[in-house]
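This document opens with one chain alone, in structure tokens, the form predicted alone.
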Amino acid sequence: MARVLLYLDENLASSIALRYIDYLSTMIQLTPFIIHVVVPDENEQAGTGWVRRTWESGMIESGKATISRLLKTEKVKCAFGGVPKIKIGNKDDEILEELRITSYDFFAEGHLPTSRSQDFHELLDSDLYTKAPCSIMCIKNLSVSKTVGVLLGNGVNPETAVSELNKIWDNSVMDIDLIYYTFNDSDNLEFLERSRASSLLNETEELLKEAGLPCSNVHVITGTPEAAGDFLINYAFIASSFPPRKSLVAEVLACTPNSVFLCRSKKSKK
């Protein structure tokens, strides 16, 4: 049963990972674990002793109420792990001690797609996303396929994707294809023989073997990020390692409407 910290807040983003979360749950045996930060704002004066105690109690009750009314009203069916954890301060230094101090198998949050490719990249960029000691699930969209797609590319590390993968699919009834990916400027997006792709196909397609994990299909396509984008869109979700900064790959994760699974092998704790 993989444990999940899913990161909630009072938006449109929260509702649809929310409701993502719930469906996964039905594909592959998670138990998730609710997190919410409550910001102060930068100039509210906390003070200290009786004062602060009754400062932080109100902003508790106020994360509480947040929760409480975001769960009523997507209804979802899923089992959560232990009452929401309400956090003050920073959201990325809140989020980043708890997954250090609680083992995790993925941290998720939502963010929705925009036109700004740089938007994801500067997700990548953030501290939460670059000191996680685990994988993250961004999810930008409601998918409700069967099939998770594995983007592979220059830069992509299998053996962290398959690894993390087979961490969460207990007795999962997920399909999964292999997407191999290289550039060319054509908006059209175009369908390669599987021997025009790197050794890093053949070898990930034994991974997956040695590992007990389904392999479907087999995709080489070759266009633009925004092309490659766009067809990975009827994907449940794209998992692969952590791009490089400024990759192919990752600009092709930005590019995509759909949800990405960041797969990052677990850190030790120091």
Given for the second form:
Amino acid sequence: MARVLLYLDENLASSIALRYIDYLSTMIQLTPFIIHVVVPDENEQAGTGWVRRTWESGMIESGKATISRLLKTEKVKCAFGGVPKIKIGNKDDEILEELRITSYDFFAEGHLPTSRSQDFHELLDSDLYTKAPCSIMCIKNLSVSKTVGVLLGNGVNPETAVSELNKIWDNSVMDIDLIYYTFNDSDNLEFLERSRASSLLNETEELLKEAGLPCSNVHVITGTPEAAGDFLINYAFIASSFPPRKSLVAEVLACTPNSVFLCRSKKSKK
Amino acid sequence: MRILGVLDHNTYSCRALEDLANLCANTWADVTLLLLTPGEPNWEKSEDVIISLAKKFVEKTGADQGPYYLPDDINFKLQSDGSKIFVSKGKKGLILRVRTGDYSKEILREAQEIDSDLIVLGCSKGMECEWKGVLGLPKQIARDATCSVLVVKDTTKPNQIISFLDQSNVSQESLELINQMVTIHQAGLKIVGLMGEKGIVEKEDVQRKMLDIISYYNERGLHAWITFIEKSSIEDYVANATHEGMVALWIGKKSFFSRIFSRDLLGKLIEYARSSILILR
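The form predicted in complex with its partner chain, contrasted with the form predicted alone above:
Next comes the full complex, this chain leading.
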């Protein structure tokens, strides 16, 4: 049973993330643990002692009410691991702290897809994404599919991607497709012969076989990152190791409106 | 729902008739098929044309099993406004109407008289989007109608419906139309929201509607997803989207699109689109 730390707030991104994790839990055995961070206004921060404790408990109650309203609105069916954890402070710092002190298989949060790929790159560069000790699922949409796409290309570490998928795959009913991407400036995505991919493809296929994970299809695609990103919408989510900064794989992951599972094993963390 | 299908005997109308029939077979809407004739009408010829089109329509909507009925003996009645009409009563209403005069005025007049929810009309493929004999007719109708308009381009079927959503008070009829387009074409649905310079502005009612729509389709196994674009790049984005699939644009009174899409711009959009366009009101 994979342990997921799920960040929620009262907004569309969180509603999507909550519904998506609920859907995913029907195919992968997951136990989501909710975390919410109340970010106080600078002016709001109260002094010390009793005054501060009263202020903090007020913030915690407000955070609890936020999550309670969200859960009531979304009416999800999955079973959560314990009561929601409500923290006060900087969002990235509080989540990182929780990820360090408690063991989770991955962290998940909602992130609305935009036409500005720079938004996703900024997310990749954030403290939370660079310092998280585990994989991160960035949930962009409610994708309904029973197939996971593993994106391969320059800079992808297949061992990390396969080992992190293997961790959450326990009794999963999902399939896996391998997608090998190369750049081409044509807006029309082309499907190439398998032989046009590098040895990374065979290597990943071998790793999947060794791990006992399924591999249904292999696609070797070439086109712009936007075209590749659109192609990836057919999957439940796209798994890849954390891509090198400003790499083509990072750009494809930025362009796709689909959810992205950024794999990082504990030994490979920054 | 009441739908007005505007037809002539050209190939683009055959394609429009096909989409109209698919839509009506699913919605069981009341339908008026309108044939326009220029100048002094040749009634006999016009009646033959519209009867032939109506027969195709009834056949495509399921013939005896479908909602529409057409008797063997069809007698048109001359109306005081100079048009000719035949009303057929099946499970759902089917009216055949022949009008003469200014095409644009007559279409809008008919739409108003029957209180139409949607006007469907075809146009030639390519950059012209024309109606034979009348310059810019599809553009004029899309701009001036007070109800929704579907301009069916004589091109390949779209595999994606790209729907721009900016207002939460989207009518049930509009959603139903989007639903029908997705179902008829077995297409994916992309819902596009708008963001300002500082990113996505939380507009709870609009976003709740977006979530409801994508959940609705995903529960039915159809691919539906959302994305946000910058307001400043809307024109380019919409123009590019017409290359990807059928664009559905809500031009409601409160919509941002109604402010930025001037009458001329809307006309250009219809002209340059590679696929059909649905204007929702």
